[in-house]
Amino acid sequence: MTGTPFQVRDAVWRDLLALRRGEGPGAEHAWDPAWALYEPIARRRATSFVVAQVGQSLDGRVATVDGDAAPISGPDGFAHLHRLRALADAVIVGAGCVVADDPRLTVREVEGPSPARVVIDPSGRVPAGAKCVAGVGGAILVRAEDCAATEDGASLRLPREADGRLCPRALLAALADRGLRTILVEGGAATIRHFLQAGLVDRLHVTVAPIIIGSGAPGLLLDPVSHLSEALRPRCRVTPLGSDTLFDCAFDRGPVEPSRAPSA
């Protein structure tokens, strides 16, 4: 890969998590390209900001058919995830991927804040020994207002929508009313899908590793359209991470209104 490999210098870094807490603008670093990829994450709003990432082959896929995902992201990748993890208020990873995974969702790779966890676990199938549920400060466990009571009880409670699944913008909204703003929804592919096809989404992060793996489970799968014109068109970014190839994409969504979504 030719060109000057893609850095994020101390300084540079430093400042986007002083503007994460909301101190100082950081307008020195405006030519820098990292200020300019991870600026629109760190910067404090009065409403909710998501951004989704998927990390994936060249040929769009997350695991093998036997469900094997590591490593797919490079180091370069791996460190960007971490990056937008202590940039973020709050990642989202769902049921399926706790199960498959057991992710921490905590901050290694970088110096940096970990944000909160937030399950959304409809039925109550997430072990209570799952890494993300029993580290410290635990996670935000999102159940369905049918769910029976379990164990380990739950943060919050969400009405379903038609399909069984829990409404997005329901949960943003509960999120937002204990100051979690800035949500990095890290997967897995059905709980991205969700919040992209509810319009939720404002940048999606798409890191591509130099490997084919030929099958297995697709990164993005959305309900088919018949035509071209209803794809999804965002404004698209190239950034080269070293290791993975960054595809930044921008989207242009409302606001998500305050409400008062059930906490029990």
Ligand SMILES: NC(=O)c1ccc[n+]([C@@H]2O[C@H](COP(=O)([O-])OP(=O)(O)OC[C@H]3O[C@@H](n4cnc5c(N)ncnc54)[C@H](OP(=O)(O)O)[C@@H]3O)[C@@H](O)[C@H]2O)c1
Contents of the next structure:
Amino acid sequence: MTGTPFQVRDAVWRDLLALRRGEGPGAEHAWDPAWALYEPIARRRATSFVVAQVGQSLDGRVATVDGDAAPISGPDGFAHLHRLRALADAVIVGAGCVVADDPRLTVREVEGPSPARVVIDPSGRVPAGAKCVAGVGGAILVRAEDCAATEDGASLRLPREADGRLCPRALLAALADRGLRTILVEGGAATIRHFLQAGLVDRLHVTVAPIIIGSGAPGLLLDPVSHLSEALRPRCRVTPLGSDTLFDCAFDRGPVEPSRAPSA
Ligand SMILES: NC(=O)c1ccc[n+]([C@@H]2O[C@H](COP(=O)([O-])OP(=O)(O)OC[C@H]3O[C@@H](n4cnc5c(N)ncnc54)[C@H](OP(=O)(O)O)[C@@H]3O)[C@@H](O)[C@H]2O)c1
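Now that you have shown the form predicted on its own, what about the form predicted in complex with this ligand?
Entire complex below, previous chain first.
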């Protein structure tokens, strides 16, 4: 890789964290690549802003067929993920991700606050001892209204839609009511898919590590399309992070494609 290596200078990161606390705009960093990358996420908004992220292999995998998922991202991809967590109010994962990987979902690789942890677990299959559930402050467990599991006030009940899913838009509204508006959807593929198909993703960050797995769980999975003209074509900026390459994809809000929108 040639050119100036991507770096997040301490002064820039400090001002991004200040912006995240609503204390911006801080110093003038408009020329700085790290500021340009993270400022849209650090900026506070009156409405929800959703960043979905995937750390995948060159062939678009996030785990082997046997579920081995670590380490796919290199150290710079991992640090990027932790920066996203530090700038988010809340991080959302699906039950599959928690059962497979038991992530902590905290910020450890960079300075900054850990986000609220939100687990979409409609039927209550995530063990109570999962790290992100049992950790400091616990997690917001998102259940279907018909779920028999009982727990404390940390849970959030949503109705199932006709297809059995919980509506991501309703989830964002419920989180916004709790003051959680900058949202990181960390996976897995099924969870990101629901947000993408509802047209609720503002940014998709895909970090690609130079490893080829050849088979196994995909990072992104959408309904099949017949023609490439139906494929998503976000505006995309590529940033070599070092060990990994980041594709920062911007979507305009709105249904991704009418025939794929979830039923009302
Ligand atoms: N590299 C990365 O960036 C990354 C990040 C995260 C995960 N992963 C990998 O991803 C894999 C897991 O992904 P996955 O796609 O199998 O599972 P997932 O997206 O983590 O979880 C899917 C499950 O979450 C629940 N869920 C999520 N959204 C829902 C909605 N809108 N309505 C109702 N239920 C919803 C459902 O639970 P029920 O099935 O209980 O109904 C669904 O089956 C693992 O291999 C993990 O290693 C990789």
